[in-house]
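Quick heads-up: it's one chain on its own, the form predicted alone, in structure tokens.
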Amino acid sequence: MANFQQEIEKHQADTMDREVFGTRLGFVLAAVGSAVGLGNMWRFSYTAAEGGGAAFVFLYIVLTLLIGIPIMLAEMAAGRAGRLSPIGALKKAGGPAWAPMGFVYVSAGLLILSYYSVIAGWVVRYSFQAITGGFPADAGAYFGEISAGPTAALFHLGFMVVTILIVTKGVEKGIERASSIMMPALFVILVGLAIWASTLDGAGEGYAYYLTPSWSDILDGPTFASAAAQAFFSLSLGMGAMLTFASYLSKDENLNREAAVISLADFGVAFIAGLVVFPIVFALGLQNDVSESTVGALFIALPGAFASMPAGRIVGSLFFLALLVGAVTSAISLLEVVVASVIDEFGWERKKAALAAGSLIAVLGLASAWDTDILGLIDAIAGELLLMIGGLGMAILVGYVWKDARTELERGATPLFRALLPIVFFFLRFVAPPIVIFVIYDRLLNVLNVIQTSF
């Protein structure tokens, strides 16, 4: 025990001019972009779809409030208190035995961004041909030709380096100042698209579809674990995103109203990209193309829509650039998460570390670069199943475990909150291990089936 208490006295020494957000709104506008990307505008157009439309959406909302936030709260809390990445704060919170959930978490953020890199890359290239030539007619062969192979490769590792890149200028001068300039230039363009969205013919039947709840698919119990996985995507929980960034807060940061601001945000986008999509779907007659697959959704009916439309080519040459912009400030993210645990246990300079984890990515990414079947497989394992793991652990560390996360937690609240900390801790032990224990059971049975599906 005594060995415990001088390692974290150590590190409370080594961590005492860790870097730090340089303001509020920077921390906020960063955290809220590790949360929009593309999740939002992705997969989650994709998975209201299938879902439902409106029960989908309804269960979002539910899960994000009943489960998400309180477990925002609670890796945040951990963050902040430890002053460190994933695996240091875990093992600070909890003691030795849980570091390897922190290795779960810097494995979850490394994955993710292996094959997230290899998407983005296909968005760039999507976004260069809508500004330089417009659309393809076939918009389903184009896709072929560049999803897989040295094209999707080179775009790839074209991303991964401006990635690199921004992270190596480190908290404040590459994430805060990145964020801060992209992240309302996305809202202003979605907030755009949506009023252009509503002037089309099929508008009305797109709203009733994406608005009107079906009360039968709220029951259904794939619904339900889709709703929170995209919960768990969309807001950068079980990968260490929000941990990581609390780490670089002061002691008396306001956690509850971050969380709360950030949780906001993420739903509006994830909303409002909805707003987008759906009327060119039903403007269209697209339904079909778009709930057969993701791919289906982004890249191939939605451009051959942007092809056929007047003014198409600039509409979607926006709509591309931000889901470009979401993407970069995701990436950003992940990255952070595996640096950040390179310099906390090895004692690396950011460039070193920065370089040594974006490097090991890009090579990983190689693999979905040239296989999209490896990449649906990776996405079934890191994007959904070690997520909600991930998720299960902070729970139960936070719930049962660290004893002075109520402390934690009470630092720079209001005296609303703390008042309501007890429903955030019952939500922490008593609903969300269930929840996510069962959506982990139905991910586990997804992984099994990609595998037999595609290989």
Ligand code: PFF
The other form holds:
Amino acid sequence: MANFQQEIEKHQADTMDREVFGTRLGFVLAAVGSAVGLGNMWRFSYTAAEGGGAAFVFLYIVLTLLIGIPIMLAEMAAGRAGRLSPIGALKKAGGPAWAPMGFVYVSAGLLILSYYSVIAGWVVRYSFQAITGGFPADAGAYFGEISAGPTAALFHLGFMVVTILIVTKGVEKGIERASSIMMPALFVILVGLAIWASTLDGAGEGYAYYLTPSWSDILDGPTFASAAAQAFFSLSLGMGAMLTFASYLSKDENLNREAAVISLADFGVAFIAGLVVFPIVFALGLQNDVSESTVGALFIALPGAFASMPAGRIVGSLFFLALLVGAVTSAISLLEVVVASVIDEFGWERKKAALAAGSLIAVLGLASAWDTDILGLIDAIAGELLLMIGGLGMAILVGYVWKDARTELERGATPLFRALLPIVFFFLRFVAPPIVIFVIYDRLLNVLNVIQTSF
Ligand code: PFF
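Please show me the structure of the same protein in the form predicted in complex with 4-fluoro-L-phenylalanine, now that we have looked at it in the form predicted alone.
Okay, now the whole complex, with that chain kicking things off.
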């Protein structure tokens, strides 16, 4: 009886101290907001173009099902059970030896936001440009001018200020509210753009390229690795974003339904973005520009296309606005991981934590704003390698170490999902680790390659 009483008191204390999402939909939209971002529109189209179009899309879907969703579930279970941000939640689930993995998560968040915000700054710049004067005809030269140096730094800092302001307002009034307005808006704009793109002359060819698989690419190691890395980045896995958001959930929330909705929405947006990008690219014969470089597709090929199309200015403004919305809601989640960790570990007040963490990230980001080679390197290290290492840690923790994992995953789950749980555990134990280790090896080689070619 005394024990029971203690349990109730502990539960009340837990729920009183910690902020919570106001509604279930609020959580889902915030998590979708985290997942849907520059990764869906900036990275997905060019990695898909590089990886043989539909073959890549197919791999991407398979990898999302095999490792993405199980790891997302693992993260959410650890966060909801621990009611703490990564460092504390990992310690609670696996013991003190897991604290360093928590640090890897927080460092990944910090580093990713430092360059993510620079790219978001470019997006802000392009949005202004589109709305006020239209896109310049020579998009390549324009991009060269604005992508690095003082203006890039200025727009990066401006973007960080907005992100800090939203996170300062807290989970319900800041993160939930922002995502609830922005996510539906993004979706509507993107669907509108896809309909418009379908009317273009090259649409058929674009779809054919996007949706006809070249199956030989599926067996290609680097394509496989880049599809896995893209799935992690796009689903915000491997650095505790989903874990942190789930720590603001009530204990009996249905995690399997949420994970399915989040993954589907994330894939849906990436896929629809492809339906916008490829018809435009083929309408203007820009195939080679797209797969040439990371930034080529979004910041050079597309604005160039918008500049030469009749309705280009309006369409382009909407496209960059949608991108900006995605970037803001993802940046919020990246900052929240760091801020929540500072709050939980040092007991700081949210405002102070947001300002301190946000300023540190803003200063770090100046390096990427100064030099796009540095941006590329940090992306290769944090955006790919660290996320995969984090994913491996999560699969091992929940698959092998954390004793209550099964009970936690069963809580609030549908009967069908309970029946499927052994499969989820099978994936976490035996499928995810070997795949992720292979990808870590591949991405490590990629980091070395980036260092060699850029520096
Ligand atoms: N998922 C985001 C995107 O696709 O743009 C980026 C991201 C956000 C990665 C949050 C990781 C993360 F924790």
